[in-house]
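Read the single chain below, which is given as structure tokens and is the form predicted on its own.
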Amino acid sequence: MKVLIKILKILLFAILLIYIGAILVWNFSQPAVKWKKEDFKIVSEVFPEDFMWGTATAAHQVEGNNTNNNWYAWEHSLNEDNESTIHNNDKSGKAADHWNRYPEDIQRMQDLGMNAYRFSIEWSKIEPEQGIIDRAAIQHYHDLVDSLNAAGLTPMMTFHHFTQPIWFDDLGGFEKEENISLFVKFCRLVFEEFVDKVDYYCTINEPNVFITGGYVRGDFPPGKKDPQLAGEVLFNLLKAHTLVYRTIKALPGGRDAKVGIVKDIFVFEPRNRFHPGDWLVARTVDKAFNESTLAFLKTGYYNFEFPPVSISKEYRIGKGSYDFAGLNYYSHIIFDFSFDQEKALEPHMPEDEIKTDMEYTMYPEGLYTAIKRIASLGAPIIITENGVADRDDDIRGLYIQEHLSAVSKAMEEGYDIDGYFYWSLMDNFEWAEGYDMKFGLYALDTLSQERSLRKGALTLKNIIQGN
């Protein structure tokens, strides 16, 4: 008996020092970041002469009447609970007819000091039915490129962020391996079109974003609760990126075009970092829906592991696949350990943190983290979105600061970093939210379609001229 317990006082002891073991290293190895106020400062003579100062926007929240994708069939019908699927029943309807206002938005540009504009085009314009290509709508684009460098605006092309034609939906989707050729065949088309007048493109939008919405939590299209699904589909957009990327290589000009994929990175942190179930909780979301798209990048080998799913697949020419990292960030998500899954992925938000009109709060410490994430692609870095749902517009202004300082300190420790697109240049659509989300540089009210100049942004405006 007294070996017995002895045994057992061992195995304890083990156990408890690798519980302590454990902790550590987890805490070493990500480290909480908090940053006193006197952190927060810009350096202006980091950003170089031909930095690109810009604001973004996507096609479907800002052109209006779309009504032949995705996304517009998502607005007119009805959830699981046989709700609306958009917050206060909102439709994008003319949303900020971006579609006919464009030269005006891009004077608005110019008053804020900004170089470059990241916009994208609608696939379902172009391409209304399968194989129907609309000539008129790809010159309406070929209008709006030509207005942009004119106005000395880089422009910035993002080929799918977010919608998606109706036809394509219905043979599957991005949910069909088969149905990667008809995108990349698209983007082919686009490419050929612009090739003279456009250098940045993006392929994909968020892509963690879309299967997280549409087959996750399930208030994007398709509204699927599938995790399986999810991690398919997931490949098959880093597929479809990858063949993007290879086809405008090899055709003429592609050579010079500079190419890249758009990751949004939330840093996932546990609420309470001495404990392990906090800790395995924000680990298995991070690896899934972070480390899973990054890894691919950097190697061509995927692995999506979600409990119980776990997908394995290897596409070796996805290695490398990018002339530049486009990053997405807004903040951090905080996770609290449960043996219920759905209590165990809910956000939390912490109370000692600024919080914004969306469900996180303010943490640019959380930028700086996700440029030093990114980075480790080797590849230039671009912040393609970062911005915040302000509609008191009494936070806009540090928002812009601090996270800006970030991006100062990540540029003065040597991170390459080309461009900062604030988003977004005035308000619009915001998807699952509707119009509730006032995201904009510029106030849209959306019956008469005025656009009022925030105060806030008066901040990224100082901020660009001082550099």
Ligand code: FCB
The other form holds:
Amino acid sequence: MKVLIKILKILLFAILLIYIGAILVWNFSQPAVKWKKEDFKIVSEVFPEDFMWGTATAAHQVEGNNTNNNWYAWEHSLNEDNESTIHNNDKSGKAADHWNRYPEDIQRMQDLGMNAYRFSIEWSKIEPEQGIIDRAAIQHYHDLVDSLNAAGLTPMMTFHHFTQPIWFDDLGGFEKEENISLFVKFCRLVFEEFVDKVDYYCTINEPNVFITGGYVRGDFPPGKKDPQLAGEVLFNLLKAHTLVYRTIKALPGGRDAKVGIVKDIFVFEPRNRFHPGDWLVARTVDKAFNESTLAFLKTGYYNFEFPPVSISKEYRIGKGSYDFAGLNYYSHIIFDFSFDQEKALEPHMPEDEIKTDMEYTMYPEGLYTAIKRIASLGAPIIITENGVADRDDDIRGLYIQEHLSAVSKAMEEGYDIDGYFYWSLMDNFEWAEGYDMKFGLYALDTLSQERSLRKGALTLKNIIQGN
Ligand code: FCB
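Beyond the form predicted on its own, can we have the form predicted together with beta-D-fucopyranose?
Once more the chain from above appears, this time first in line as the rest of the complex follows.
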């Protein structure tokens, strides 16, 4: 009996030690970051003169008349309950008619004092059928790029921002490894067209959001809920990114081009920092969503762990396949442990923070941590997206001010950041949220197509002018 009690005591002691050890390691490796009011100041001297100040948009969200891609098909399809999965049953439709109104939109960027613009090109417009190239569509993007250059705005072009042609989806899209070459071919064609006038290229926007929406949550096309497939598609996207990068680098002018991927970093945290279960959920999601991609880019090894899914692959030339690291940052999410996996994965917002119109709070400290994290890729960083959905425009100014203070703090500490692109120039079609989310520096009236400057935008304008 005595021996048994002794063993039990040792066992309990060991469990206690493991618990304390794990909690300490986790808390040290990802400390809670919370700043005081006075910490949010912008050190304007840190922004160099050639710092890129811009806004970001994506073709499908602003151009209008995209009727040949996966999102168009998705907007016009119904789920098993016979409902549209898009808020209010919205359709992208004419969007912001940016296809026709880009000249006046460029003027707006200039009015705000900007010197750069990130946009995406619509594959389904350039290649409406497999192998058929629409020269008029390419000409449109030439006109856009020429106008940007003439206006002193550095163009940054994204090849894939969530949309792909219907014919590509019909072939299985990125679910099939053999389809990757079709995307690479398209990017090569575009690069060869624009090499003389565009320096910055983003290969793929937010591969992790693409797979989370399309293959985990199922609220993005193709609307599947299949984590195994999600992990495979993510690998194919990273492979596609790598091949686009390596292909461009080998082309004339490729060495001088700056090619990168756009990684969104969401900060995932435990609700209770002393609860191993909460940590377990936060770390599991972080590994699948953030670390899988970051580690691949750093090493060429791919590990996607999302229990029970476990995928390991290697693609060594993925290592270092970027000239800059594009960072999109919006917020953080907290998790509560539950034995019910679906419940455990429910995202929560901290109650003590300012809420935005999306299901996230305002957490500028997270941009600072995200910068530190993406800096591990060892390349210059460009904040390719950061912005807030705020229909009343009462927190936009503060949001911009505080997030730029996080950027300036990181730069002061020596992090190499080359640009900041606010999402977005004007309100636009916010994917599954339809037109309900108002991210724009300009409010958009979708009926009259009128744009009106929001007060919050002046904060950004003043900060840019201050530099
Ligand atoms: C990002 C997307 C972008 C936009 C913003 C709000 O995840 O890249 O298209 O929808 O969110």
